[in-house]
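Next up is one chain by itself, shown in structure tokens, the form predicted on its own.
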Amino acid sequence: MASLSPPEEATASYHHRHSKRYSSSSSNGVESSVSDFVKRPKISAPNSISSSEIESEFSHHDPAFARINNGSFGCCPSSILALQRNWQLQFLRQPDRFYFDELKPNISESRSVIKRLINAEHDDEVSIVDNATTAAAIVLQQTAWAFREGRFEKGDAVVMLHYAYGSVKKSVEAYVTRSGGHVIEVQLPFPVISADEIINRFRNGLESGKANGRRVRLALIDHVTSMPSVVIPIKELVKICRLEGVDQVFVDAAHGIGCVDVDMKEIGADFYTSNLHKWFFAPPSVAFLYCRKSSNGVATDLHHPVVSNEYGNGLAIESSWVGTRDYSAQLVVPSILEFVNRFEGGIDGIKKRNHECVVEMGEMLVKSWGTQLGCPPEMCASMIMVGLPVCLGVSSDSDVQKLRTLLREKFSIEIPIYFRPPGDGEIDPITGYVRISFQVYNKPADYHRLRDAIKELVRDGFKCTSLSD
């Protein structure tokens, strides 16, 4: 296959290709150049990207940083940044054909993409929004509306996950407690031996919410943990909440599209979101929100919490105009698509790769500082926990700030950490512990700069309690 184009042959090959897509007026144009799209066959190997088309996509990556924090902030190849680059262009041109001619339609092949690599059911159960916090928000309202309405008993649960991300904590506080709901933080355990333990911990949560003759209303469930990071048993807790009678699923899947398997038919939740900016390699920001219709084909009453003229005409629509504002990265999802599918086996084929890859480094990592990871292999994806040697000194969440921050600045080197409290009776234990990620961009050169780094600071007696505030 040929290298890729630089940024202004991409812009011309996309307007060239976009010309013919809407120069027809059948009214399924749209849909069967979206077919087009996601139908295409997987490439075979021989053909796929090169590892130097490949540097040339992220060499805007600042190349003094081993960047191996991909979980946080996502990536974008430079040549989608050029193709986003010409969808602002084409709008600031002319802003109002764009707005009656474009920006809808446009819209719509972005979400019937979505819809078919999530495997939804109808293109209106799926809704483009900013990022995963927002989905939340709108899920959350609506369990608001539905306390102060009546239609929820003062007192009733709200069940979620105790490493439930903190945005994500946030929302549930200001809609779903200052509503009356009673919320349920399950605790899970960390390090992870096995899914069982957080299936279990899973069903006692349920039943406390079920307590006192209460319903449980929602269960708000991680499909990809952020900090710890471990790969949640989503398909067993939602039918766990079929079969003890919760009303609704919200999964929130940050890390789901392009890190996971997402499939809304074998997932069966009410409600599932992911970022497509983390691992789907979209510029940020943009995530979309799945709503399962009823099964009488009625969509769920939901709504953007940024009330537009749009209002009233499903949360798909809403969500498509919510004001003046930077569309351009809702916009290149089909683009993205072109661009995943020159990798062998699609975004299958990343996914594999990415795991597998993560998995290796993590257990160098393992085996050159004496610790151990935070979960089995299968139970991450493109993340892993890895625990930092116990003499490091690691004892608060500002002595993980501050390491992070000397690994950033002397060692170029930009990581989570997490602290881990030590249990009751415990000696000695792992209290820190680094999130790797893997993308196709990375090389086992970049964690060996971390593993190097820290064997450096074990050997020069380092402490965290030396570092200042």
The other form holds:
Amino acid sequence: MASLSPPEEATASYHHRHSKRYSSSSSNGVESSVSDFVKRPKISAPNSISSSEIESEFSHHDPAFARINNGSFGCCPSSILALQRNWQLQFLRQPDRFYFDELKPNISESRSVIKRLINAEHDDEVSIVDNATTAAAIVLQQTAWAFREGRFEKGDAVVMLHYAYGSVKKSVEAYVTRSGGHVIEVQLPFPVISADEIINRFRNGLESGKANGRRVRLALIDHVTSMPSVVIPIKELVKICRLEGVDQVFVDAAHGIGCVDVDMKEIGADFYTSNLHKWFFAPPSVAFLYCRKSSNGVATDLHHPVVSNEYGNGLAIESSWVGTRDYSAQLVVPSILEFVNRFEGGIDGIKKRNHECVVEMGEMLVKSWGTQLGCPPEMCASMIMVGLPVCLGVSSDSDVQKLRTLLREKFSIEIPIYFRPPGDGEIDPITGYVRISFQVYNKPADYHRLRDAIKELVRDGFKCTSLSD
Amino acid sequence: MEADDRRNGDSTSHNLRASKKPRLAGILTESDIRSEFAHHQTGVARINNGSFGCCPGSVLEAQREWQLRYLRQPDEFYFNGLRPGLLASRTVISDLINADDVEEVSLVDNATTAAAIVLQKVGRCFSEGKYKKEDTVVMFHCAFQSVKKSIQAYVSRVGGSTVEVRLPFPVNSNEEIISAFREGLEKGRANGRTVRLAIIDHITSMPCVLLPVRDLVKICREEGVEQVFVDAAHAIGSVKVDVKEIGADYYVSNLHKWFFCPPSIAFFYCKKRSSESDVHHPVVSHEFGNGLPTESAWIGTRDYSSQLVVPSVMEFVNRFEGGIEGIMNRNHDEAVRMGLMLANAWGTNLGSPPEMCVGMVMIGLPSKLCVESDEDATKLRSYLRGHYSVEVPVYFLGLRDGEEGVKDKGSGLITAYVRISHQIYNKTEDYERLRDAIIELVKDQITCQNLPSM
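Show the form predicted together with its partner chain, please, the one above being the form predicted on its own.
Now the complete complex, all chains and molecules, led by this one.
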């Protein structure tokens, strides 16, 4: 499996060169020349994937769509899908033999690969589950048991971000609140100016968690928030948690691997989960849950909620068998490394280019619409929030849902939109932000279409109030 | 067809189904069936449909179309395609099982998941003081191991106690089972305790017996058992399933075992009650609190395609004479016929009378094989797989003190049984291969203690 060295200056990837040229394109409404990703001659390192190969890998994507929402559901190249199908067929061919001889060793192999990727200490620390939602249930169930069994006092706190993912909030309600925990949501500013804002708000949030002699038993922190999307200064927050005596830190990095740097030792959390189907090209669905081994072994009270005959054999083993199911998405993980290593710089190269391109596209849109980004470029990874023109009159969550549907149905653009309620005293604030993603299959034309669609709506005097229910 | 329209969404989406799937008319021939299961490994006598089931090529094809639709434009699929597709599957199932309301039917991965749902709820009732410590959960001793572990994880942990009813085996009549169960319920009620949950298999796994589930549920009602959970992992496609007739509070069955779905999908029936039922999917999503069917329809990003092909499976089974009922009856008759053939050839017995079998039958192994433990049974199974290309699970019958046991023709004690399955892809030769393998082992005086290593 050839691992490519970073490009020399002289042979900079065509992405880099493109971005240099692109920044000079005008924003005065004149159509700049259409995406040249495909057409420009490239100088590529040996074994690097060509743009036509990339197109072919994603030829199953609906060609009519400007698919600029990789963040929600991710993507999977056809060569990985083909390998997944092989695994599925192996099971169907002779399922008993597969169960007895093939399944467990190959799940172990996937776990080993992930462990190396994320710089975990032991394979034991890595469990594979369906998605971050499942991982959240596992960690929160453990917290619930501690409340129920009196290890935590009723009223002890669990602190999370106000922007925590909706499903995670419900999981906290179902497991923590129900078993007697007190939940504190830390409000974060948006738009965000700097990491310090977040750090300060979080520190204050921990303080209120500790008020009245309570302990903060769990801090649940996103690595990259979903909506609105911002990269959280996670290392600093984990440090603060340690200083402030928080029992456990759980990092929800649904947008983790393939999006930001995921180094377990550096980050230092007790639990860390990331989906692989979002930014790591896995088929739906597969995620890992990292559980730091403490000095006396991995937390023994962690269990997969779907209990099988493997109960009690450790979370990783429990998760490797939750009844008869299709485990193929979990089995292709080793093959994904081969895919990403066909790109210059491997996954790190992909991350870097995605980041540069999404910032570039974001700034292009901002210039065109006269709005702003939701955060500084260094606080985003491969997704960025871009303000929508105020005149569109976005005024509710329902507005953004309907506007999103309009963009999908009328313009074949797929983009999630965030409603940012106006703050007190704000005059004509931007209340709608699109979250654009950039992944290897994206092209500037995708974002031009969004740019032009919004401009058309503005030109036509469109208002969200006109959208019917 | 209506299901197609719902599945394909609006008129602008590709009608993938019509363009790709060959329209085969009429009853499936032998060679059609062979072709539908061409992906099964050839040369293997695959007589263990009960463990992992099977899925015909045309249903796999339908599944692939769903997968591709999602991959093509996942957002659009999530907003427009997924829930209607799941509702179509749930509606087919609801009709099949005679539920009152499709809202009583949720789709989950497998019976193991349903058990976790029920037992988490029971666990909460203990934790929150609704049930007294030591109140009981009653189940059969041969309940599926995952279910037992789930009870340990959620019920025993919070102080609930369990009573295991020993299933008489080999068994000769329903009455034997009913009286054993009654005794179990009495134990569960002893010392002023309440039986909060009875878990009854519709078809036990190992050893495999069709239980008189309707009678057992009635007894539960008569004896004041609070709730009844029927674990019917094997039922749908094996035996007629009428949830109203059976009358349980919870009923789960896998569709990937005997109902031709790809791995994996189960339906979980929860009888509607006037009060809040407090059952939740353990993987909590933003749909939490919207009812179990809705919670289960979204447990995070996943491949839901196996849950979407149920209408396609109905089309498949309706290409057989008598539809699914015809398939069930023929599987039963063939399994029994093959079972009797094997019992005669080996001089042994069936584990239960034909009317207490479905498409699976337990047949005693010759005592000369000396199966003396679970490990022996596993070794023998591996040997049959590796040496004879026969896939069949082996059950070790640990006799308790005082139990007499059944003897084979050679007057040796029968300590082990094979569980043969018959599904539409099976042939007589599959069972003849098993027959001859066992006969050869006995002739060569091979026992579990001297099995050649693989």
